[in-house]
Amino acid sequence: MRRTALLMTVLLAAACGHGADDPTAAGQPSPTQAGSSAALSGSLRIQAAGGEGELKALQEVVAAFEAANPRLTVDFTGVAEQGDHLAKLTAGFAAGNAPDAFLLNYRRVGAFLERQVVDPVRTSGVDVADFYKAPVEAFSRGGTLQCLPQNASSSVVYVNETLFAKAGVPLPSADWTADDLLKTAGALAAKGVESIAFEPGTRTVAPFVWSAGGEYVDSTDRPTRITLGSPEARSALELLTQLQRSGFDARQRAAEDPQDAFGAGHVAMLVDSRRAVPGLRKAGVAFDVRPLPKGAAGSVSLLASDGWCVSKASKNLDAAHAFAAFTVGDGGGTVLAESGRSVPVSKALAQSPAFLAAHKAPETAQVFLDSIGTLRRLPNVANQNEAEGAADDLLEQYFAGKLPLAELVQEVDRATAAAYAG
């Protein structure tokens, strides 16, 4: 990972020496936002990484936005790994030959917005009023909007409903606490049932911390370091050591996906956000959600948001952006909501039957739009790919058991201020 941004860093540098429209456009409305589909004609390039239902649920996006534009052709390129994805949009920004749009985390777009590659969002004929507030801010720079956000996700619990009823144990209810979900790890482990997964990392750890009273990084605009010091992050820490004892450990993860280990029954409650939806469902699991568990701080979430960039050397801009606006919109918004992979971000949409779909999986979806207030997200820099990197490795190493906690905390000190400061 962290030669991946590194790679972005050096590469996106040599991506600054190619031509661009006019940036004076940026702020028009295209033809389609303006009404006039038809005008739009030519190819556009699009990418994006994701699972196979997020994957297949944009193919339907591209399919609705080429039947809305027949005199316009989508090249759709889906890669699975995140990596992947940043690696060969790095390659194609220094070659000149990047994608007209591309779909990133906000977590993952600073280095292209430090080497001014992205054309910054038409908001014409985009609703942004009617958006969450955390995406929008989460994909700003200097006020101005940049990308265009597509979804607002948050972390949450998701449990196995036969699980926990072949456990004899009660299914959490919507006002948790940590100790609750101590115990109710305890409650499950002790009838022979794997009782939690989660990811080692800083989509697991960040919200825990917060959840506790900590911070995660030391300034979420102007970062330094990611900071595990404090006593409410170490006892963060340490909740979530705990319920590994009685859940999934290195060992297991190091075997099995903990999203697929919940899909096919193996472990009664999961720590993730709505990306997990379609594989669930897929998977034919009975499954619901709950919040994170309240700490001293209340259930505070992590901000799980992606947004479609357009880049500014696009020789069919009007598209790009066009195409960028109907992703959220009643019809592109739609088809995503319903996929089940995405939380809009429109507010419109999010309390629509399209997102909320009550004859499917999760039954309580409210649970993901009632934790939008709770969001907090972490930095959108150029280096914060390379910091988390760094982080992820360590808390890795931590939670297999081959890094004391004292020493995890030192080493990611350094290890961040190094990725913040490079």
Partner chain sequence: MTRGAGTAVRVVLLVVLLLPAALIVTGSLRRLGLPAPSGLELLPADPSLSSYRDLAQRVPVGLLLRNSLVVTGIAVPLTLLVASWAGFALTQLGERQRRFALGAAITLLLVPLPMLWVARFVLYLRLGLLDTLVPLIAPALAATTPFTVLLAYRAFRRIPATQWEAARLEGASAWQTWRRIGLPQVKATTTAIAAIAFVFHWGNYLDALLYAQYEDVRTLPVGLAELIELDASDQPVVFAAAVLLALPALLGLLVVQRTLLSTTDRAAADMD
Given for the second form:
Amino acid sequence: MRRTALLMTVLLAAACGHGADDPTAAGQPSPTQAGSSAALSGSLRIQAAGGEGELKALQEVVAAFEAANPRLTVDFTGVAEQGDHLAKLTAGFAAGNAPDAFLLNYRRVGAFLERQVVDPVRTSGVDVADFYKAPVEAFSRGGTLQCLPQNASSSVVYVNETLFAKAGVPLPSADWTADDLLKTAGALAAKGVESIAFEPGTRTVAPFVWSAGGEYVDSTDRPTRITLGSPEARSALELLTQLQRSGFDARQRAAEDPQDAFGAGHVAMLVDSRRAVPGLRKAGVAFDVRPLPKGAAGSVSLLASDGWCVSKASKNLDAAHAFAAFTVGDGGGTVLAESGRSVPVSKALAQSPAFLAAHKAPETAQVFLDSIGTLRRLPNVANQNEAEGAADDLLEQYFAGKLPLAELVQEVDRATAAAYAG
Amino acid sequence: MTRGAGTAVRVVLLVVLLLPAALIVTGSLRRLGLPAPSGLELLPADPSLSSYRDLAQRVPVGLLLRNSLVVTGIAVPLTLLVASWAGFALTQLGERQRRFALGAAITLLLVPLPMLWVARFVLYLRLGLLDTLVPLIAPALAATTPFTVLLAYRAFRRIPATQWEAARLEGASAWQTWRRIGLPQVKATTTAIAAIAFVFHWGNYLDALLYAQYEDVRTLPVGLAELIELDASDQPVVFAAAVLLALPALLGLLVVQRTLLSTTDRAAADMD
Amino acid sequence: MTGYRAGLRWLLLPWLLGTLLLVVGPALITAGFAFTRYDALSPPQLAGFAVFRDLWSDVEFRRALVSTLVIVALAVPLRVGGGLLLALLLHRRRRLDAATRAAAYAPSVVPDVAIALVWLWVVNPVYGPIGLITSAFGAGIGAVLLDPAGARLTVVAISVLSLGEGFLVLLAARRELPQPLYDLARTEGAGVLTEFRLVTLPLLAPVLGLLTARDLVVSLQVVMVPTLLLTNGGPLGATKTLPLLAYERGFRELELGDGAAIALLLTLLTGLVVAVQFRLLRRWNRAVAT
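Having seen the form predicted on its own, the form predicted together with the partner chain:
Then the entire complex follows, led off by the chain already shown.
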């Protein structure tokens, strides 16, 4: 009800151009209040990275925000690749020319917090109490929320309904086990269907290690190394290696990105987070999602969460914070939820039809919400990005069959210890 | 080596070099949305320009092109002037000055680029020129590469020194002599220098990466580099981007190929 | 008279100033930054030789040094040798002369970014030409860029394909060699190889020496952007050359002092190799002359 009223405000503002100028028109204080505040003017520079669908959704949010704030001009820079995004931000801060607000994964935020270039979240206009806990923790440092989480996604298994039907293999149930996953993959492969594709890095390996009952990083708060030596971690790697045999191997991954392969109907299952959804919808593939299979420690998934950080040096701090609030509130948050890209951080929004909309794939979007309870996260320290980069390079070699397990364990230990030590 | 073998080598070389180029051009004409071809396809069955249209939707081609044209439009004439003036002056300055300048030019060809990055970054930072088009144009102030100065010097040296003396005796200034007597006689080399400058500035990705990152100053190479993320199913779009980037440079090469490829060649140099 | 000479100096001035401001000055200043720690956010801190000590004990730097040496050692001889071979094959004026020269030079004018976009397709193991052709013979290729050797060879191949500049210089040099010497060799009954060893090579040696020196710099420069886009220095640093590491440290991690120090070491290394090479060349010349 409240949401509908506010949406109307936004739409009215868009239609008349002046509706939001009247401070009484917005009614009760709420998340979008900040976004449609009349006082905002000047210009704002926003930067984010993501795939085509993600960027398009964000552009829509920017347009809605501009419509709600007619005296503000927003310049949105969308970057295709994470590395370029970080390089651009780094250069921007060095040049004193950084964007006012930028979207970052919590695993990459550490370096920017360390350099003290981020203005902590202003919680006035945002109902953080309604947020899921995991993303809030992930973006906090010293008890303060530094960047405003925009979404809280988890790794899941995407299944191609058409390919399963064609192979005559039943779709897995929601409480399947690692063993079921292996059997399903085997059954698909027996029918000549490529079974599963995944990125050979931290994003895939960490949740499988956790599900098996192991630890991926020695400590979330004070990490010193990534640990793949435990029997649990080894069994998780072994499981993934076996899966790779009936699915996409290194050669196929080099030819085609896992997500694109799944979108093109070349592979029946995909391990990925919510970010795959806009692209898969566009590709028109018939798909649904299942939680990660249960291991010895149950089903544990990896938190994927992006948050809006505001530059301390911004000349338009009010507008920058208001924009961040707008993207998680009813105005922008709804657009993002509908785009399929984001699992909202706000519980109210996550339970809303905008997100759970049954007429759009994935049918069982609830899976994403259910797994929020079983989420674990990676550290958000300054060198997290370097440590993961080092581990991912080695994991890629391992999954390409160029590095034996014993060497992988040893090298990951050495390289990530060096990276965390800085 | 017999005459026939020489021609055979040429034909083989042409095929080896031109076939991939042809595959890229025809590949860019493949209709979008089809599955990636499972074999080498010389000509798509149903050629279309859909990949070029798609390209225009993915990246702001108009903006990128405009920036690239601004950069080349300023940097190419600037390089020409700087290189031509320097080359002209070097033919008539004292032996010691000439040796010093030419020696410096050749030594500078041996300085690795990374040696310039950090200081240039700090320079542009202090001058507030980061994230403008200036760092992309600036190399033209140093004649883009010392090679262009050497080329200009070589061309002016071919003109008999008596011509300069005659002009000087008639009271012409150095600038007038360059403009009226020197420049008209080295048209081929001037075109070659323009081509070298164009090729460098048109394709310059590195300077943009280092000093100019943001949306409104992005040039064509920067914008199109993002397409490296595209997948096999969008291969025609990637080819279209490669064609769009390479074509102007190759056209430049064709236009001046007789002169550019022959300026080091005595026979053709006589055309100057 | 003096007015004319002053005018000449004015004409030379823009290039001198531009070079001073954008090349000589920055090179010297970068050398200075090499002894500091600097992140562009706070003023640089003088650190002296500690920067170099840290680099020397840095695994990534050592690996980059090795990768650089391997890639240069493969690319430079292939680039200079390939240019020489083409020049010798094509120096006689024949039909298709212009077309062949243009074709051989063409890869050198194609922008780096286009080269990277095309090579990603070339090495695609399933949809690329190499994969398709080898698969037709039942062999196939793996993930080339995931294999350290494969990735290095790809980088070397990109470098070798852009040998146009060297080829043109050698072509011109070969065409200037006096024909009578070859006629004499022919009447003495010298074969193609003897002719090459006794006539062509000694006469072209100075040009080859200069080209090799320049190639030490250029062979790395022409692959910098394609490598950045294709492998980002991977797998496991196999293609992370010193220029790439200098970029990464300086501009991605904002350790500008490190970036400068790596650049300085690269420059000193290049200078050392060039010096040794010229000394060897001079000795060889003397040996040939006597």
